[in-house]
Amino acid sequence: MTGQETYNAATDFVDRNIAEGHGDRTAFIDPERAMTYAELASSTRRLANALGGLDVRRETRIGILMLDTVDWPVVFWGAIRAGVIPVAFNTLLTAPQYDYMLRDSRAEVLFVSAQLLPAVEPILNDLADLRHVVVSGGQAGAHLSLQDLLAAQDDEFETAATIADEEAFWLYSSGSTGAPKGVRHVHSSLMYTARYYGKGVLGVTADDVVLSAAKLFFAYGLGNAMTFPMSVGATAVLYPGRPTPQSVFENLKTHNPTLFFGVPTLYAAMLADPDCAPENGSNALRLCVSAGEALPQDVGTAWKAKFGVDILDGIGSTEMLHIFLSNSPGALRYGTSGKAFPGYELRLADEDGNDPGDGEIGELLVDGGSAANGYWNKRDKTRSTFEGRWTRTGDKYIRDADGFYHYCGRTDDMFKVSGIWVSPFEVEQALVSHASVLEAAVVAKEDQEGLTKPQAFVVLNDGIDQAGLFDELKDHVKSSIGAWKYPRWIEFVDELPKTATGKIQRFKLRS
């Protein structure tokens, strides 16, 4: 596909399934209803007509602040069909954060779930660019109702003749290192990730049923629960609630998915849950996937021992749209992020821009066809992240002689102790491998002499008494990974600060 070729992602993901005879197959299931591919196609045409009726023109932006129900893909694909740019918003933020993103994106219409309307109601009258608010799944009050809007539209619509390189949608970065940034993606990026990771690594087929704990507003969840299954006519289970161990076990047992996508903190919490047993999972499960944070080795091996199914850990980013480095069924090594796979080229760069070689630390750079166009209205950030065909990830890695990549930490999180690099993740893995520890985060802290040493924040498993654990955990780390890497300070906390996508916000722990 050339960049100037006429291509609309809605044609490829929605209409192609109808043309290939998948119209009667179930595309999405949520707790209230199911939707076939034919129903999805009809609803997206109606949504596109509705946008025209609201005088929303091609290349302008609309906001999606909606829970994961079948209405989410209707709005997303309806906008793309019309050549309008949907902007996905995190559903777990506050009014000031929504005010920032709505002003930043200049969204003309906001599609919002009724349950989330109270979070934005205080700011709606002060947004100069916002002309309409459309409410899904409940009482609309003074606003428009999505259901009424769709019912009033015609089922015929001529899909916008966009091109492959045309801007299609935005995602906001999760803000693990500060304010979120609008990340601009083109029409062809969605199928690129589905082809090279969804099909190439996971082997997704029309017979798969997919469940993702990560939500659709997140790049990881967007691929898991929408574009990967839609690329082959498969079915996705959408869950609008918070993914707790109990709710995930319930969905696994009810829907028997073949593919499950989670994050490390959720897998750890599920393993620690009293109901963690094979009979409470899916009897059809063939693969699990983890991203968002590096998966501790002990979590992966414990899950495989419990359920007999591997977790494929990988790394992706909002900037690259999905996973670009991963373990795979044929090449899996717990405690690593896996190997490069077709579709993406990787390299490590030291502080001088040179390849540090196997066994040495470097920043990971990636080249692939799903890279974003850049950040909205952040020129300096764009230029420092997107360097020609290479995208800087901000992650430090070591590549071993077998080609597996070992995660060390974010570039901003790495530090030296006694002149030797320390990986926060390595210390965290050592702490988590102790039977008393559920989660851990490690940051740099200066001692009384001004020397940098590791400080740990630890969440214990339920019912564990912290008395005596400080010395025990220090000795455990020393014996596991090296005497100089042990945390000099350990603070026991009830929870760690995280983004809605499960990434630990270490900058908050450093402050």
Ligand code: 3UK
The other form holds:
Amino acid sequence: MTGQETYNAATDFVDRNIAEGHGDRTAFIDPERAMTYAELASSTRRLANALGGLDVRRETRIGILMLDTVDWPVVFWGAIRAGVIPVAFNTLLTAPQYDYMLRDSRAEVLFVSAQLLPAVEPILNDLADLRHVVVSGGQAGAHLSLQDLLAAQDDEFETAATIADEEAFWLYSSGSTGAPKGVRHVHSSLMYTARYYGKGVLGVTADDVVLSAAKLFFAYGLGNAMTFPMSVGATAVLYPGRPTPQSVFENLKTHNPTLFFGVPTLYAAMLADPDCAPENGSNALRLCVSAGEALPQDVGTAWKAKFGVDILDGIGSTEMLHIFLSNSPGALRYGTSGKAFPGYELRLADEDGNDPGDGEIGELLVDGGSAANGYWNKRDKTRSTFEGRWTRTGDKYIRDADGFYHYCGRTDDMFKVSGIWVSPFEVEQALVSHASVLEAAVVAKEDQEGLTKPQAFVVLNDGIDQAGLFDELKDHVKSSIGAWKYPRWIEFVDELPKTATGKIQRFKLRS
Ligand code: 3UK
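Would you generate the structure of this protein in the form predicted together with this ligand, following the form predicted on its own above?
Next comes the full complex, this chain leading.
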């Protein structure tokens, strides 16, 4: 693709399946409905017509604040078909955060699940750009009902003649600090990730059934449960509830997916669950994926031992849309993020911008065709993240002689102890490798001399007594990663502060 030709992602992901004879295949299943590709095509044409009826013009924004059901892809692809820009919102936030993002994006219509309406109702009247609220799956009250709106539309629509380089949709990146940033993605990025990661690494085919614990509003879930299966006419299982070990086991058992996508915390919680057994999983599973944060080596090996299926850890970001560095079925090493794969070029940079060489630490930069156009109305942040063809990840890595990348933490979380770099992540990994520990977070803290030392916050497994554990954990860290890296203070806590997407918020722990 040159970037300049006429290309609408909805034609490629939705209509192509029908042109290729997959119209009768099931695209999505949720607890209440299933939807074929032909039905999806029809509903997205109706949605596009509905937007026109509400006087929503091309290149303006609409918001999606919806739980994962078949309505989600209908709204997303319907908007894209019309050349209107859907902005996906995290469903776990609060009214002030929605207020910020709705104002920032100037969304003209908000599509919202009935269950999430209470979270935004207090702010809706005060938003200058918002003209309509459309409710999915329940009582619309004073608002419009998605179901009624779709039923009233014409089934024909001429898909907007957008171009490959044209902005198609936004995702908000929460980051661990600062206001959320609108990340602007173009039409061609979706198929780029499906082609190079979905097909290239995972080998997704029309026979796959996918289940993603990560929701569609998250770039990870958007690829996993929507664009990858749709790129080949496969089926995705959507689940509107919370992904607890219990609900995930249930979905695995009921739908027998071939591909499962989770995050490390969930894999660890599933392994610790009394119901963790192959007969409570999927009998068709061929591969699992982990992303969002680094997968501890122990979790990968324990999962493989239990289910006989590997978990491929890979790193992705909202800015790059999906995974750009990953383990693969043919090249897997637990405890690493894997190797470069076709479609993405990687580079490590030291403080002077030079490649530090194998075995040395540097910031990871990536070049690939799914990089975002930039942040909405945040010029400084755009310029410091998107440097020409390179996107800065803000992550520190060491590349070993075999080409595997070892995660060392965020650039801003690293600190020095006795003049030697310590990655909080490395200390956390050492802590969680102890049988009593479920999760750990490590930050830098100054001791009485004003010197920086590691401090740990530790969540213990159920039923573990903390007596005597402080010394035991210190010794465990010393012997596993180096004497100077052990935590000088350990606080036992019930849970760690996390972002809505499950990343530890270390800044909240720094005192
Ligand atoms: C961290 C990882 C170590 C890393 C994402 C898959 O997580 C995603 O996007 P976000 O914008 O966060 C990006 C940051 O998260 N990270 C993600 N995966 C890993 N760190 N190992 C990993 N495997 O700091 C990165 O910069 O929320 C993940 C696909 C799409 C995504 N957007």
